[in-house]
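Single chain ahead, written as structure tokens, the form predicted alone.
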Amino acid sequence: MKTQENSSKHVIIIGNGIAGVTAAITIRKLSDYCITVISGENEHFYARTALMYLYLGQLRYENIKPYEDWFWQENRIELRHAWVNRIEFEEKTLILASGETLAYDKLLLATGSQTAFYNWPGQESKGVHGFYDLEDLAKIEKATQRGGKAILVGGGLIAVELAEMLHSRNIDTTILIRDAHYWGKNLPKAEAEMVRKRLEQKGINLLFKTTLEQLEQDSEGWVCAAITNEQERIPCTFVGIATGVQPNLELVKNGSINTQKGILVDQFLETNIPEVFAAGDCAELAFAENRIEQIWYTGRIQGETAGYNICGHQVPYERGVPFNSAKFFDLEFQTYGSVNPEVNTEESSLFWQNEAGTASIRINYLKDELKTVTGFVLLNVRYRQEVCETWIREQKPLEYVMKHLKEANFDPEFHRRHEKSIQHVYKSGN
């Protein structure tokens, strides 16, 4: 139902990523407000998660734009390709880099995040780049045309995307990983070992318990070597920084908006300044243990929630059952609910792996009387999201899940089923 407030009210959204664009579309559905979306990076919204496929040549730029260019005018959403230099919160105005001043009634900060650099000596060298947006992609494309060898810093999903990209150009690649196994904060050791084997089969070199200390550059300013914490010197012509991202706070870091690691918001995604909201990668959830959620689907949910609240509907943010999906080259990865890489006192897990070490299923459950299921970790096995989320949300016991496991199987006509194998593991343990 559309709000009855004055249609002349102006909502400005800074940032045209998934959170900002979802908010704009939600506001248009709920109101007749004037809506302006401002982004200095790019005029149109695009899927950041698909950037890798531009480099691989599998998609073109127009293929990663979820909406046609006519969509915005048709829905009366003004797009401004401009940088915001300053926000005057008391006057409710923005000053653009061009000097133009824009007034707003309500403001959404959806400024996203940026690659986390950690002040390594030599990080300013040519050929040292993060991988977050189209500008990064263009720089990576130019730098890797030189060929040579690459170093990737960080053991997460961005590192694997970069490794696959570089592998497609036959560039020798080494990943420096701080933890003792791959993606140590998210993957249990058995699954991490499967990923390690797959990456090494693809020719990717992995150095565990290894961090970057500094970078060296040649006489022309290009990176030429990385020095590790073991003082090993590794020659390279490209360095990809994959140490995660951090909220982009440039616009608010010296202002009256309350921040810590991100922009602090309440359950309605409103900041300490009335009528100013924040959503997406830049928002820090003060009501939820100061969590910062830098995932595509949470950005979408936060954008929708912010849209409702900007229109006066008072909708608290609810993430729902956590999930994630990714690919490690051709190794598909899915998680639903609780994913603990280490054994703890409250949870246990049922784990199955095929003989070839190319597929696995892990079902996490509480150490209570019912063995209440809390999460799933899947490699090269697809389960239906709605089924897994329902089981977790309804706190189904492990016995129930095992009896109904076939209901979760995704498209059994095209994907091999493993219910009998994991049910055998379950019965053997009981």
The other form holds:
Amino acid sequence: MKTQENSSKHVIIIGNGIAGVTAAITIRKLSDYCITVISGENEHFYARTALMYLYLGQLRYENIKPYEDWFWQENRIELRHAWVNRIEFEEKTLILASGETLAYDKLLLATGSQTAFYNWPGQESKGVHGFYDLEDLAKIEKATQRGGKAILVGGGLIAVELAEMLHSRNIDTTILIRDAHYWGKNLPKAEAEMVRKRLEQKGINLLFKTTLEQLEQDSEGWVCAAITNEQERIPCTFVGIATGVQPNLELVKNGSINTQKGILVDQFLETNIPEVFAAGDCAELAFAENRIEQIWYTGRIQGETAGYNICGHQVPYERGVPFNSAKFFDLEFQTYGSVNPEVNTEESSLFWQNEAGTASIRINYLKDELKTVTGFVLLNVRYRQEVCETWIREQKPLEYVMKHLKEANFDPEFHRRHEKSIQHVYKSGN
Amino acid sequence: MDFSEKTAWFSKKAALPLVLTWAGLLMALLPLFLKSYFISVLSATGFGLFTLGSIWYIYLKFRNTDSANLQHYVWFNQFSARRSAAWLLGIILTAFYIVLFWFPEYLTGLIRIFDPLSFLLRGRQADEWFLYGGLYTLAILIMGVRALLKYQSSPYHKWRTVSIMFFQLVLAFILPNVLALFKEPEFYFSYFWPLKYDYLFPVSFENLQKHPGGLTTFMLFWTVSLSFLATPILTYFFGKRWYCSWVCGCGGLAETAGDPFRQLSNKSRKAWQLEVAIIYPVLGFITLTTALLWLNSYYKGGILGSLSGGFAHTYGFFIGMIFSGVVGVGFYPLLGSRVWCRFGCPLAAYLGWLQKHFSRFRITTNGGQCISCGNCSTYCEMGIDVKWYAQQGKPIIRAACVGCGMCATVCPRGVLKLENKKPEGRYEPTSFIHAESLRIL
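Switch from the form predicted alone, shown above, to the form predicted in complex with the partner chain and output its structure.
Following is the full complex, with the preceding chain placed first.
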């Protein structure tokens, strides 16, 4: 696979998140290119997904580095801890903040994203933070040491992570959620209800159909209250912004690269400028309804795809059967394929939950003759990705899946299995 | 940090059990310094109060633990984060081992407290080894309750903990002593060669034959078949965990009393290299020693002559006492709970070799779901960098793995599963990390 002729070529990757680093490793696997990964944020790659565990005292910074430090040098991946000021696409060079100029043959933009702030009056107050990187974490640590009450804005995964963090420090927390139920776009109502119950049992206050209007600050500039769309004034000492992220475009904004919300790329993750690629949180998939995919798994698959294409293997980006997972306190969430039959009228679903409301299985299927299975939504039940993906890809009918459900189970040994329960629901429904 | 409210609430409720624990401990240790009948009664009461207080405290602390919060605050804690309290505890534990091994006379007062129990179980006075066995078992039982509460969300951990508590109490403490009561050899059914290396030495066979009878014949049969028959078969089906984290007393202490320190094991590649460089030579040494002793016995002392037994003696001193005792347990708060199991135990080396090459056991990674958070590696007591495999979608097959299951329990995405599936395709990685057949490094 390795192509000697290319050994003199220099690939520069801007950004050392999961997309940039996966691309670097893929390129090293495929070629002898010189590889430089530049990051202004941090010298080494770390897992953003693990930041909450630092706050919980569960991990330390050295635990969240996915590779030991020797890895980079041994695999001839040069790391540069520096900010890039400018890219000259014509000359194929970049200029670092230090003034140093670097020449590249191929360039990957994996600049990531940043917390989306929606211009709320008062958002610049002290104690108002997003939760994206180590710097945010340090600020949150400092702000929450003051004690008091916290408001979180947003009804998604980051809001729950923050809630879990604050709960561990016994900080009274309220989440403002725009939708009528939690994580409305992704969770069917029954599952959203289970999550709501669990969060409320943990003492988290949830305000649905509620958005943030503005923030008030005290005489020292610290946030002291949030005003909602209902004109309710909620006193607080910390505000966590968890309303999503937006691509980092500062570096390419005024250049010749085509952007909209993100950096526009074709199916090979190449931008409009030849030999310049983009992957991860910053990339906007022009060939796929201008989707911007900002989860860990897609970052990794995009980085890998970009790596292949940088090495001259024409590999189109294919996400495959979508999957995702999360954890809401002690509720584990896993999903394969289509998630929410409530927004798709062609689908229906088979649903089972245990009496305590702490575990559930949902199997989505098309309302056709065969009841073709399209997706799985699981709470506190683990299924094998390989098995679920194969069933969905091969369009297995519900009957087949119900018969073979045991093969999918990935629960730990000695755990109570729930296959019989949902098979019972299936039989009684027929 | 705003722990104030939580801490205040907690300390109020925990005050009485904590006072009981500490007062009980002080009372229990009085005979080390003073001697009288009254002091003895006080000490025995102290042991009772200590047990009661510590279990009460543990109950308050861990009763509400669930699958999400079981490792919270670990790196904020004085003991588990290797801060000054941990160093102090390490020094105390190490000092205890040094006194036990080389200056047991200083423990006499404490040993006498165990006389009633010793007479009850084995019909004679306690000695320093009876004291040690008693304290060891007490530690596994009290901290076993802690493990049962802390890992209450995981049936695997519950069963495993019950198992190690049972094997320690019954097979490693009560039974050997009761055997002594009936004038039978003091035999440990849950230990065997090459951990209990002398069980296969000629001298042990001679000793056992000094007590002729059905039971001693059974013991001979038991120890040989456990080493050479049961071990390969059970390891084939379940991996080395059937012993290391379900039966073994060293493992039992590590899984219970050592649990607050499991994250301190070194995960670096260098530590792995050191592990391989030490543990296999230890196994080689004990195998060679055993073979030489048998040859020597066959030739009636013609080979080793006066050196006979010298090997075993040296081994017993350096490996048995210093390695497994002083470093293995004394350094729990500094190096983690499985230093002996990882670097020194010859049985772990034997089991690990079987596990790596002749076993169905592996830890499966579920597709491409790993988020590289590092929880699995951090809480691996054997220092395996689990995420190295998981983030590439590979199954984890490592000689060192004792199958404690903690990586799977702390994984926030449920990505890992301990499995005993058929050996075919055991090393197969998932197809999800790479579109084509290429693998990362």
